[in-house]
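Only one chain is shown below, in structure tokens, and it's the form predicted alone.
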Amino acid sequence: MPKATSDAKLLIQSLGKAYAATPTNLKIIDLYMVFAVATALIQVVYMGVVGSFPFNSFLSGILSCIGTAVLAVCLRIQVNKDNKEFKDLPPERAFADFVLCNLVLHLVIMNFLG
């Protein structure tokens, strides 16, 4: 059992390791997404907690969150320097297909709402 746990120590170090050398621009995009995936859980617990009286505004807030999240993945990976597939495709494109989207997203979410 030992060296089960000396192995996730020594690959949790070289996961730190390798995420330092992140840059900024990415890091904030994660962050970004590690917030929307709390704020579907924080809704999920309170929906427990409380009830799902509204049950369209309990899953336009789940899907506008996960939704939010699912689209930050698409940025990161195109904003992404060693990503070969998307190295033609200027950063601000990137960021202008994020932001129609997520337009697009939200009116969905705002007409499921009724």
Given for the second form:
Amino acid sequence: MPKATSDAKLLIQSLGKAYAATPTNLKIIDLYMVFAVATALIQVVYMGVVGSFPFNSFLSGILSCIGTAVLAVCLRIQVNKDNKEFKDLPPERAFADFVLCNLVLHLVIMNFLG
Amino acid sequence: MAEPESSTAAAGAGGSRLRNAFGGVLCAFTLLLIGVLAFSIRLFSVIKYESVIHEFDPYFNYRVTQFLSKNGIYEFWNWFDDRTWYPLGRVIGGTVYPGLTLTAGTIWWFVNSLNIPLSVETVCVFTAPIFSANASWATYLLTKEAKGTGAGLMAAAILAMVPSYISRSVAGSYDNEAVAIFALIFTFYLYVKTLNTGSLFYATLNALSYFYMVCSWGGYTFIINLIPMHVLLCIVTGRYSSRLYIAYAPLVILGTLLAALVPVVGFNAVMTSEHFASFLVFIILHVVALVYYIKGLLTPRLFKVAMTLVISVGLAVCFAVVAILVALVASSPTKGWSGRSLSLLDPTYASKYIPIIASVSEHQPPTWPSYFMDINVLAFLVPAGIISCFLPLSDASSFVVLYLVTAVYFSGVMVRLMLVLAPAACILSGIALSEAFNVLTRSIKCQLAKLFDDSPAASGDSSAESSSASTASANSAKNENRSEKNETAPKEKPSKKNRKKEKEVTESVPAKHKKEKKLLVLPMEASVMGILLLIVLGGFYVVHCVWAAAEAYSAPSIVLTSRSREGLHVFDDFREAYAWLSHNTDVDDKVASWWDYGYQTTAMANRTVIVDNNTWNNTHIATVGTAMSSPEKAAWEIFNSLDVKYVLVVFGGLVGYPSDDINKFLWMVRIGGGVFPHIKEPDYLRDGNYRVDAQATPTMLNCLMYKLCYYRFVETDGKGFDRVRGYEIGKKHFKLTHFEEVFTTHHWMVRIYKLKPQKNRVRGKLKKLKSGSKTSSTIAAGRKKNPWQ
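I have the form predicted alone already, so could you send the form predicted in complex with the partner chain?
Every chain and every other molecule in the complex is listed next, the one we just looked at coming first.
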């Protein structure tokens, strides 16, 4: 047991150290992702309290949060300099694709929101 | 030395650019020709008959498109149709897949805004051929992503002609599949393209194309289950990459949202079991992505520690979640799946529980000959294509193979789904043929090159020596490879002694083989024969496709023809009957018939019907079925309660038309009996056989369908010989008590009857008081007398 806890502590420490080494722009994207997922969780809790009556509103709220999180992950994948598959892709193109996809996503959300 | 090299290099580069440009133009021109081929092979029905809408379902789509073009899109979304399923009506906006009608409506609006006056009917008739041309171009794009341009062109040419696709997309077959197959292939192309390039732009386009597919056809569930299956396959075989994440995750989110936007699907997009696979794989993909990310962050030892911790905790959480999910799903009787999907997964389900689905002929399993009829030569080119996809295996080729395997399973369940198999078969056959042509033409080129260089140094010894001599004047690396291969081949044969030597040889050879792939070169005669035979095979395929398109699949089924010594007989009875209805009845009169003819009646006769081809309400159909199976009085009462004025039956006995109501009658009994237990199928069968001759049961001879079909039939030839059943009918001379015949078409194929109104009731007591002696004799007879006469 003590080995497990000390291992867990070591694990968390090394995770923290390795993560701290990532570049700032990626950390900003990660923060945005965490914010989106947190918003989704708050919405789920709210639905649990209040009930899911306008179900389309609930769906569009949840899916917009998860959708922006997913798109942020895609952006992070494409912008990450350590990623060998995307080294030819200029980050501006990645960001433009990100914006386009978000536009489509939010257009659909606004249509579905009721 | 440098200058001539660079100039030759420049000339070489210029030459190759020119060749590339020429290749591109040739490719585009071939694609154009393929599009024209796809369009024109579907025009046989327009040439042989006329530009008319075929079958049953297209008439409904045509009527909806007419409504859309007349009233605009807002009226269309909110349309409640009271001319069908009387007295229930049908919410068209919420129960129709709008893709096809919106597409045709847009084309019509666009063409008319350019002042080209095409009618809605013309646009509807020709929508299918136009979209089949688009589908062949989409097949070209998809196969190009999987294998290359040559395979793409081959696959596109094959798809343009494949009979299975022609059968559902001839000019006049204005049905959902005409547009949906194009959407299917295009969505798959965009998915594969995103997988290959990892671009979020294509992922967005993929989601939008998936939206178009959801709008068009109920078969979109195939896409949303196939793509997660492929993602799972990639993860399990270790081909996870970040491109996979970009290809799949946005599609799930955007796709679910867009699917929920379509009113027909609505919340089913998140609540039915058909979509659960996509969510499950979504979660699995995120778990895998997280694992790979953390693996990249940590050292291997720490990663192992992390794995053990996570697995122990994660398994417990997983079990809990899975238990909840299973409990939720198991609590619903169909486990969350819709009836149609269940009948696909369990082919015996429909015949046990849902007779309506089982009764449609398109939903029966196909016979073996129908595979050969529908995809012909492709049936044995497909395995070759599968093998070719494995060398080398890429994400795109594994996707195509998975698509084929699932399509083969589903086509084995329902004949209608051979249509989904057709594109997969075409893609794989295109790949196979292209690879075969590659090898054969390469062999011919090599052999020719060898022949021209070889003539001075030709030696009659083993081919190994001759080829090694030719390496002196080597002009291509292929020859070197081949010589090495031939040198190693005789060395490897006396194996046991020279095993060590072999190892060295094989070790040196793979080093070179890594740089230049081992290219197969066949002898000259074999290659030429091979190419000739393949071309002959292609010729057989083309001949079969054109024959199938012209003879088998171009019949509009609303007009029938037959050839006899006097020439061509045309049977236009259906339109004759609908025209009679529309001219000789009131606008609000209700017409009852079996559900097959509902769409045509509302579209062509413009009368309200009781049941139609949408078959959404089983009880209502069972009511009509019961009425058709009951004796006249009971049937009259049922129809009267539904406000029916006219009853329409289709009868083929005079001309030998086999798809008439008497042949469909047992289904009416089964469906009616499924809801109203007093209708029992054995009552209508004599010793288990269905007959309408003198041996038939009294229930059969007295039911409404028999009477309406065979009323006065004996007057045609004096004996009442039914040409479809092949014997004389049982009950020949009878009168109708509750119905009167108002119209029978020229060849007796459609017969229309009117319900007789109730007679004014005469009170018995009043009769007694007024006429004393008269009634005494009539009362005794009057008790038995029918008050409706």
